[in-house]
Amino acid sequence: MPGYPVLPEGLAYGGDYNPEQWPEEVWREDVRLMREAGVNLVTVGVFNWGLIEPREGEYDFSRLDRILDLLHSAGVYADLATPTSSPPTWFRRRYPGSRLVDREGHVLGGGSRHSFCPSSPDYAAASERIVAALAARYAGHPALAMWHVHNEYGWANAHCYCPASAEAFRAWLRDRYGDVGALNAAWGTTFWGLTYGSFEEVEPPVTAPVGLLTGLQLDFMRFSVDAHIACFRRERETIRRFSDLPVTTNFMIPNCKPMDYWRWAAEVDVVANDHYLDSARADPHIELAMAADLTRSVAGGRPWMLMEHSTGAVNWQPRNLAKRPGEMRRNTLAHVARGSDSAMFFQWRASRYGAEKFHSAMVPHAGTDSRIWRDVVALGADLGRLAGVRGARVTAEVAVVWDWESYWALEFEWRPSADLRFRERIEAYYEALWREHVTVDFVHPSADLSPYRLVVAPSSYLIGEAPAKNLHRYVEAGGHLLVSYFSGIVDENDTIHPGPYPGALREVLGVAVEEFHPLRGHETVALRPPKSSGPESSKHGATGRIWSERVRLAGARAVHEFADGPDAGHPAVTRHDLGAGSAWYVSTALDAESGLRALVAGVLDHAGVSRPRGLPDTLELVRRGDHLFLINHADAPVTVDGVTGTGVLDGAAYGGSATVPAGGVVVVRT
């Protein structure tokens, strides 16, 4: 099977190219500027269905022929997209049964992309025809480097509730359960007397009175992922009839909650991701690092592609902030540091009309006499110097558990607290690790955990028996596990594990929880060392919020206890020595600095995780192969000791230390 694209050589640089929005005389200016900027790969054809098939069965490839020929003449390769994310207007009119239906039963209108049901037989047939025509024509074109199927699966049509989707869901359930009795057992339908007599009685989880079966909701989420994967497979296999070049699609990790990317990963030849800063965040670069680490992990540690990010502001946030000087460079090189072998943008030239006309681009509305354009050219030079990092891997001693199914289940209605949010806990622990200068991988709880000294499970509400045993074996074999509250509670059907909480993790953690005590929005609880405290129980004055619970020791020992609140005098943080390893449990949301950061640092030390010391937590330090990336997110320079090698971007010789300018990046080949 194909792997990472052979061409272009070095790191891929470019973005979405939509020349159909411009008169043909602009195209030649485009390729001249691409040469100037060092662009070597562009994505073309994403929204071309209505242009290359203006009427059903009638094809006009003349425009795309000229575009690909022009790119080839300029030495720019094409990531050729299938245009199936945006069917033409004639398709909606001719096949009204393909239209997207929302949870309330509204048939959604056109005028936007993704306005179709992924389970529609009419969409399946039409999309397969256009992909076959496209692949047959361009399989041998010299500009072609790879294939790009669809665009951002799950962006607007993650779920459809139309009759075609409902029937496909019932067929999926038959395949999963075999008989309706097994379905009833899995969903617990005896509660409220909701037992099904046949699969034909099952409806998708449309708008209904509150308290909808969570097993139904979970399975519909799983079915919807499979429906989109089936669409991708159909197009991929159609392409395979004509071409053996790599095939991918662009993910939206971690910001597309409905798509389970662990399940998607095996379908693509190379994992590609879109990422955009959330300008409302105080430190958006930390979320960027998390997204890059998660993308690399979904890719199995192999190099991946940054398929889209922005040169400046986006257009769809409440406040679309421009990037500060140097921020676009830092963002891009952080993705490269964490495993990307490309730096692609949306888009090449800013659009003058349509929904994204205020979105930044490599060629902005201001043209080439602009800071953005000068930064684009400079970045191209940087990426050219970094060609040697291509293919290198990032290694990590710490893993964070991420499971999309747990994400879905945790945030269904009627949980013990509205403040239980999957990403809130994940990001809290990730930030503490990032500020400790620890590079992490993300893992599914059933993955091989043996490469890691420490595994952190911040939000594992849903965990089946087999993954729980996997964590248990990991600790017994000498691993170290750190678990946050409300984990191990339910199995894969959202059924509570028998016995006291934390259910499936009770034995590995050596604790039992009698009762949850969620806190009010303004409440906090104080922690203190237990009466028989050891050296790891420093008096750091930590506080917790969101959550408290009545913990009983069942093999573990208390590291901290609650000083006040509903569980005063009872354990708040515990440690269980099991086999050759240890498992830690945290039963509240510790404050970021004196609580969680201090605890994480102590657990890292206990697990023997190596990391640099004494550096400001505004410095990002990542090693990829023999390249050391030092990214300074502060407004003052930082000197890093122990750096020896050659500067890749500046050519400097580093003989023991490196000073990273304010807002700057230094990359040293060691």
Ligand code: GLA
Second form
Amino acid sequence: MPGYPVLPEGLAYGGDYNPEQWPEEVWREDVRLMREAGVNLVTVGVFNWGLIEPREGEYDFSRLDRILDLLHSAGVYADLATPTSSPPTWFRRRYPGSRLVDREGHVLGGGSRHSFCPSSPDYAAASERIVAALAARYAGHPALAMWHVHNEYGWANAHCYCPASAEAFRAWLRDRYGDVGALNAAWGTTFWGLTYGSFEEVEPPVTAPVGLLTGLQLDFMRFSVDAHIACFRRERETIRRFSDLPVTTNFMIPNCKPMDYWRWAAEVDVVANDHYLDSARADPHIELAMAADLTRSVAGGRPWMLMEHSTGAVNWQPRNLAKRPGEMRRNTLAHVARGSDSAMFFQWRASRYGAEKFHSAMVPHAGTDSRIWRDVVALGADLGRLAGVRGARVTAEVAVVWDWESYWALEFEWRPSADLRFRERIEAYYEALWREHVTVDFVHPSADLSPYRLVVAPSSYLIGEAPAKNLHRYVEAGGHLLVSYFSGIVDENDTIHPGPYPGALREVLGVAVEEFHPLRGHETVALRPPKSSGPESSKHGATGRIWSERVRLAGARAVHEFADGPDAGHPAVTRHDLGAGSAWYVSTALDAESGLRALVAGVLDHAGVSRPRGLPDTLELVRRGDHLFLINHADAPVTVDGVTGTGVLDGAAYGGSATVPAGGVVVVRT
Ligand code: GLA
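After the form predicted alone, can we look at the form predicted together with ligand GLA?
Full assembly next; the chain just shown is listed first.
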């Protein structure tokens, strides 16, 4: 991997730096403050296209020259961005064919960023020219540490339905299927007699009167990922003509559903991610932990970069909650604990203009006499003390299956219940594991599963034959598998696997499902031990939501049965001992406190997954290399036994136990 890690030592600390929004005297204060806070890397030039190419083919790099020189003189490295996510105003006027068109056929407006079609040949040519000019000018600049291509591919323009996109989609289909007969077979176009006579007849899935072919929709999602990856590759290869420094782009894991980041991961020299707290959640730090674990997994376990997060409120949620005292520190250190070698923010200095003026920053509008600034300085000191964690790995005994194609397909229209949402079940199982203090990796279902004692598949609606066999072999070889309902239903074309549900997973689970019985919005079903109950069914009081179904045992045995509802007296949770392993199936939506936590704990025990016992479920505990991170999300201190080593943040000597203050973080090098 060229040039990784990106800095000569320590963790990277900084953020998006947009000095072009400020007069030059402010820049001098900026670098002084960066030094005070320990900032060593800033992302510059992200939205500079219109400033460095004010008229087509006319360049003005004078301001960027001065900025990079100033950063270098202050010892701050630059993560130099290509400005291609925000084409200049002249570009849009000059090349109207490059404008983004939405599903309803609206041509989307300018006066904003991301307003271009990723398949536009004019955009391709213009973006390649500006990237070449930028790379030629700055490749040897001593401030440069890395290249930051574009900004958040697929965030606002994931899908374009303009004529150029339609043409590119047809070319992509020709490439994938060779002849239209193969496309018809894959999409099952005998349905409604929608058989295509030629590729020319295929249109992108624009808004239609009723349900669209789901194969068409899936392939358009795949095509759109490729269209954005092609844009990235074009820029990366252009940079490579001039520079060997690492090249990345900032992902939005897991909050950019249209981008398949398993596919993206291979394209970048270092995985970088942006993450913002969803302040409407009761425990947003659990979703943060999930995002960080998924990012590390996308990075193949290698260290990754947190490219953006926030010091306080964002500006784009319905209610933008400020972080409470200590929350920013806990958030940042949780990302580091889960594999990030950097802590970067959007943004360095709060903007006065435009759409994001109410977004927090490292230097807030209030200036340096503020809690945020004091916390930013303190965080810089913490990160300095954590330099030794750089490069260290996180290992996990449990993996959760995550497949973007399954995410897309599950959420197309006309599923058995509107309550079937991909992230709903993943997050429920992730939360149960988090509260059990279990660190997890995420995996594609075709990945090597042998490192894991337990694999959890909470939302594997779409699963092809080969990945299903992979899970089967994993169990036979001694692995343990826990699957939630409505998994294994369709193949990679969204075609139902033949026979009773869950087709692809029927054999490994040892069950056959005759009929789905989705529940009404507020309906619940009770679970009870079956008549012939074994020891693992001793937990009573489990309650299911959303789903019930008629499960027939075909090799498995019942661990719980439904006590009421449409499937009263029939299996609700099953276990199938197969080869040297076991496969468990849960046919309703249990939540952490309504039975899922107990069930997960039982399966973890059965699989022999090691974890600490007796700790409050508000304590986050993660080991990264020889660093043990203890992050206390509760309002009371917690004492953790069995901790011996040196406190990295506080310098304390821990001999047997560590007390983590309310809302505090202790990191012990063991
Ligand atoms: C994204 C973008 C930034 C900024 C932030 C605001 O992550 O990359 O430019 O808009 O969101 O939260």
